[in-house]
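Next up: a single chain in structure tokens, the form predicted on its own.
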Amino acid sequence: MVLVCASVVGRANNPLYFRSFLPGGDAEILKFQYIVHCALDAVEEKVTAPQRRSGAAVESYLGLLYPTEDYRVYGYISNTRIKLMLIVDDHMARDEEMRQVFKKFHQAYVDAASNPFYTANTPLTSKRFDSTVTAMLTPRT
């Protein structure tokens, strides 16, 4: 599995992270940018079909969001609605190997957002969280 690109989606689709781990310029940030805002809508559509069913909870991984040709976008939302998305390369991920680096994207994410210092739904500019994310994600050789 290769994760391509990191991003931390706020209540109000706002990012407050975005980080691309595929060297390239403007316009190869700016597709990733675009994958992540096309994935919003498959992630308002899982959240929201549950409670259509009576009293159906949402599951926090939602799994598979947005295949596209060359990539495939995976989803974790967070009890407070913080949507976190990963960009993989790797068209063969597994669901479990998805949720367990989903769980410690998220820890990071909660071990940035409890600092007293950061406003809640504001970018993430901390720069032990980046290194955190950039350590967990990129490819180990």
Second form
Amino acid sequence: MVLVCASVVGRANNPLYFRSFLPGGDAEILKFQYIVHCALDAVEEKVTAPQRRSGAAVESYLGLLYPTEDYRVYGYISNTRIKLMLIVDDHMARDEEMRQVFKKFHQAYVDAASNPFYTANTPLTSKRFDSTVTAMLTPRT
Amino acid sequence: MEFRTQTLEAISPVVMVVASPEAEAICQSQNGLTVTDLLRPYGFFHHLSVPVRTVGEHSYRIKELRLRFYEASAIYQPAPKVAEDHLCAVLSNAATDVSHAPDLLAALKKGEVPDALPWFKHYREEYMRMLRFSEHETFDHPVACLLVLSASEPNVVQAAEEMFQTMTLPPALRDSSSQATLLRHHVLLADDRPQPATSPDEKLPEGKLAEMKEGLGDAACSLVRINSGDKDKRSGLAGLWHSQIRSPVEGGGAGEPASKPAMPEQGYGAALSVSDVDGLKRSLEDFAVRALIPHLEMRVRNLSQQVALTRKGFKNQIKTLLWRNRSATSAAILSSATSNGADVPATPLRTPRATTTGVFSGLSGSQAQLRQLADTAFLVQDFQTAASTLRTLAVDYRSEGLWHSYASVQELLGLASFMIGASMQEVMTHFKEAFHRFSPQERDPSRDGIRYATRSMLLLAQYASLHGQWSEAHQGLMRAHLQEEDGRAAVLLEQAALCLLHKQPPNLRRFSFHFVLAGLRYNSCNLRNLGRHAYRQVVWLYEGRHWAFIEEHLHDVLGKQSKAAGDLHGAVRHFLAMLPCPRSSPSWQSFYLRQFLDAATQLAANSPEELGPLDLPLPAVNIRNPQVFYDNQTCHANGAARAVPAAYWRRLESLLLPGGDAGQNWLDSGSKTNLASLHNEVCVAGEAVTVAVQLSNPLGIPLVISRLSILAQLQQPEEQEGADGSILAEEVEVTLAAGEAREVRLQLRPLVPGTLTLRGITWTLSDIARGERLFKLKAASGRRATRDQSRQAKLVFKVIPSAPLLQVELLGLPRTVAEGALVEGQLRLSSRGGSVSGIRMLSAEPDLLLDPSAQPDGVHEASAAAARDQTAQAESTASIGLPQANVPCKGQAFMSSWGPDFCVDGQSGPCSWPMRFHPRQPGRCLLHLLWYFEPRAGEDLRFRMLRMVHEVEVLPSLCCQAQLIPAPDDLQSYLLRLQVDSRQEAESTQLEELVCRSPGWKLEPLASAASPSLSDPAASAHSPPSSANSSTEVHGAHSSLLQQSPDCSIAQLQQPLPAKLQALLYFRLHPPLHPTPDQSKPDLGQQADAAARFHLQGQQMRHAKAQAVFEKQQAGQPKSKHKPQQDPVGAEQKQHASGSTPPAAAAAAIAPDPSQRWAGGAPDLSLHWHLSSQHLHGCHHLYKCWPKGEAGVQMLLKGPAQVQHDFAAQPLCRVRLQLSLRNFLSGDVTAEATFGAAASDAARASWSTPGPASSDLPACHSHVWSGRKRAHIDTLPSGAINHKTTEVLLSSEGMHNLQDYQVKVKDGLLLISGTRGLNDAFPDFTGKRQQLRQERQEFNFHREIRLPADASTASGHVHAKVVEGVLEVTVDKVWGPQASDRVDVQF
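Next block: the form predicted in complex with its partner chain, after the form predicted on its own:
After this comes the whole thing, all chains and molecules, with the earlier chain placed first.
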């Protein structure tokens, strides 16, 4: 599994954190922003779909959201409607493996958001969070 | 349109039209139509009921039928390149004008999302047209031939035969067998126009028809009359042909000839009348019903029989199997030959023509028959036969690997399945299979099938979307676009995106992404208008959602394209949106800014009216919270005054306003004040309204902002409308550095009364682009909404007519001054806009002294007199009737009043008064001044308040500590120990004099300690004062520097004190012998000297403070009954330690006051100094100097220090001694003095002091006390002195140390005792036990020890204190007749 992009999207579907692990510069980030933005439609569909099924609870791990030609977007939603998205350059990613990665990613976000100096729903500029995410995801690249 | 209708329209019988030139001429000359075009609108027949029986036993009825008419010469498929060029031209035509395209944002809001974009429908039709007439799809092959001849033809039968023989057949019919199956029909076209005189032998059209019927058959001929209408009158039929006439492809083909006649001015079909059209319709219907349908019915039967002959039965199955094997072998040979590059025969085998994978098979053989059967059955609407035949054919093709033929069959099978009512899933499966098989495979990289694959997906998308399956439609189109060239891919992407909008809920984000991709594809194939349209449709979806990269990308592309297309307004708008890009590098930010400014400059040059005020994002403006400052009844002299909380000012105003103005409650105040005082949103014409706006520069480059001003609107009353220049707005230039945020204050002056509305701010960026932002105050929901509405209303002001305003200047007030300095300045009053009177001033701090009663400099007698006349009529209370200076108010505030007689006239210039400033605390000193004045003009404001704040930084100069010690040699006087620490950084301070301002006290220098001892405060060792250089003088009544009252006692010092050093000054203070008048309420105004006035002011403040504390304690006592009673002595100690000593009257009520020993209380001192470099005088005040510790009971044994005696003459020397005791305690005590042996043991145990070291006499102990050994003092009242006389007998010469006496003092339970030597008596009979108990609580203890450091040392007091874990012991030792000094002992 090759993780090429990690992002945190806020409640208002605004990007809070965006990190590309490919050396493409702004062009790569632009591409991934488009992809992650598209995947938000899939998140909404997945979140609202269970409500039609007699109030079944929404699982945090949303699974595959948006397959493109080259990448696949996986998603995770927290109880506070914060969306964690990972773009994977691998069509053979396993759900269980992705679930574990997302749990770590979520824990890193919770740590960063627990900072008393962090205002909720604002861009995450914490260097510690960035290094944590990088350390968490880089060994897999 | 339903999918069924579309299918029947797309797959319907094709009729080949062959018209003679004469017939074409008849048609074209009058109607602008070819014969084929003429027939096309009438090829649709509904309300039919034609029974048909094809292959089955049961017949069915055809209820509607469509015929497709094509010219024979145009029935072929154009080359792929030609087709692509044609399709590109279609898109290019669409791109020339995209203004008619729907606005998807508006459509989405209305819930009316279009099914497709306008150019998509046309493009799709053209795309389908380009793929018609393929050889493998026989439903596009002509089934009938319509020979059209002119009725003017002399021999119509012969002409028809010739025409049939010589006509150009389409490629699909060049096979003779196909030609034989063609149905032949003849139409005689008669021109009904009024003909010129014809030859008599010429037959009428009816005759020609009869002749034709006779020669060619009755059913195969018909007559059509046209041109009977009036060409000059519009027939109203022109619209029929607009949708039927297609643009020709270059070189012809695809059903249209290479060229077509231009549309005449009158429109198509101008010469056709209704009867012509009816006749034409009838003729074509007769042809369809009587000739074509039976023909097709028969053909299906024949084909079915042929198929049955060739495929049914065991023999045929074996044949088929063998044939398959042979065809597979030949395919292998062909493919190997192709791969080896060998020459391949043109047609090596008759059937199939080519058998490689991905190539269509030919139309011979059993599979061709099956295909023809299926297509013909489809045309005659026998869909079951068609579907079953296609399934059979699909199995054949699949088994042979003829994938393109198989895909074509699957495509038609999908349509046939739909027509026979199969499930949606089945229908879509056929289309998907067709797409899959048409798509280039890995083994076959050729792209021949891509066009057909895309057609399959277009059919699928159309079918799915018409049945609400938008996801399927989207997926199909997305699959198709991946392998298509840019233009078509863009069209497919747009259509796929629209499918997403129809989903529930609409997938807006994916829709926008598809449009972005479509725009990218359009731009790649140079269709920039369509690309720009695609981007513009979706850019709103990203705006304001913080997807910065996406926004920047879209605006960048749109801006550049708009600029290239000449749309400068659009370019400016998009470049503007790119400006706030804080994440970009400064170089990019600079580039974006330059790009925007260039576009704005061009736009301004081309059409200045279009470049109106822009919503510039640079600089960032906080429009939610503008701060508005304005003056009405309350005015502010400076910004610092506005920074002070309003509550503070209101508290001061309550002190300054007379009771009538303030009111007891809000009802009273409301009834007595005018309207202006009730509304905050009132400002005065001619006075500034200041708006503080937060500007910030989010970029990494500096921003130059010019002409920054407030946008405001002043609505004048109706009677005054029309006046110009009613607002004077200040324009400011600001340069914001990279990342800088700054508050900018903008001023605005409404010049006339009216209603002023502050709308926003406007500015010019880099002197080019004009921007404006309107204020939008914070909005809230729910219950706070009303409050926010009122907040919005704060930007609306009622402007009242102008009123006079008092202007105050404090001249000579420095920004930085030393603590204790006496600064002389000038107060200057003037007025603007008229005269003001009734001036009062309240100073919240006691550091400023004014004297309004003095004659001002520059006041004009005339104005003063006029003011007097006017104010004589006004009411004036006794308190404000006369000029008053510095009347104390509540707290530390002081009020000065100029009286009602005084008037400041705006015309006569300013008036000045002397002013003195004396800061007494180091740090930041804020002078809060509140002015009350009454304008003499204007009815709206009866009075106004002016708030002023001046800030002065007070630097520390000196630190003075005074300590009183009971004089060891005199029970009446005290020693004053004055410690002065210099806090100056570099400059030395000249200590000038010390003034004792308490009446009756006398200040006297100590002879041996007159010179101050200088030491470094950092050093711990202290040197005793030297006894040289006495320069202290004592003045009883007058000083050259100061004008003192006669009660003052002054000691001149004239001693420089270098910076950062310490001086110790010693004086003797004599308390007054008689009580003096109470000076607790001195009159400050009568004091001439500023220092004295400030000193007395300080006394007054202390008194007021003590009074307040006392009242507070009195009020709190009933509540604190359960609390342990506070020790009065302890309380006194604490008060003394904190430096806040209550006055005698107040303190006496709290606890027995030791200061009552002095009439008039403890002494007050002033130390005057001078800084020569700054020409600055100053003084420090020391109030209520107390003796350190409790004096208790003091005793003094007095006698001669040296006695000359002749022991030879008299063996005993009798020396008279006097023992004096003074009671400083608050209660009476009893005392007992014991002399001689009874006291000697205790005395020796406690005090073993050698004699003075300077003496050269031997020590001697041979003395005898004479007289009574015990002396009792029954009652020693508080403050009283008792003297006891005794004698001592000395028998030898030498130094006699008289230690063997003891005095015991008894005060209730307290027994204290002590003893001292002669003349150095300083026993401290304080309540030691009591103090011990108390000080233990404070980690102090107090004991007596012996100090062997000096011979004259007799006793010492040790103070120990635990400070942060370190035991610090301080020893006070007594220096006999001299003062005391401190020795710090660290353990």
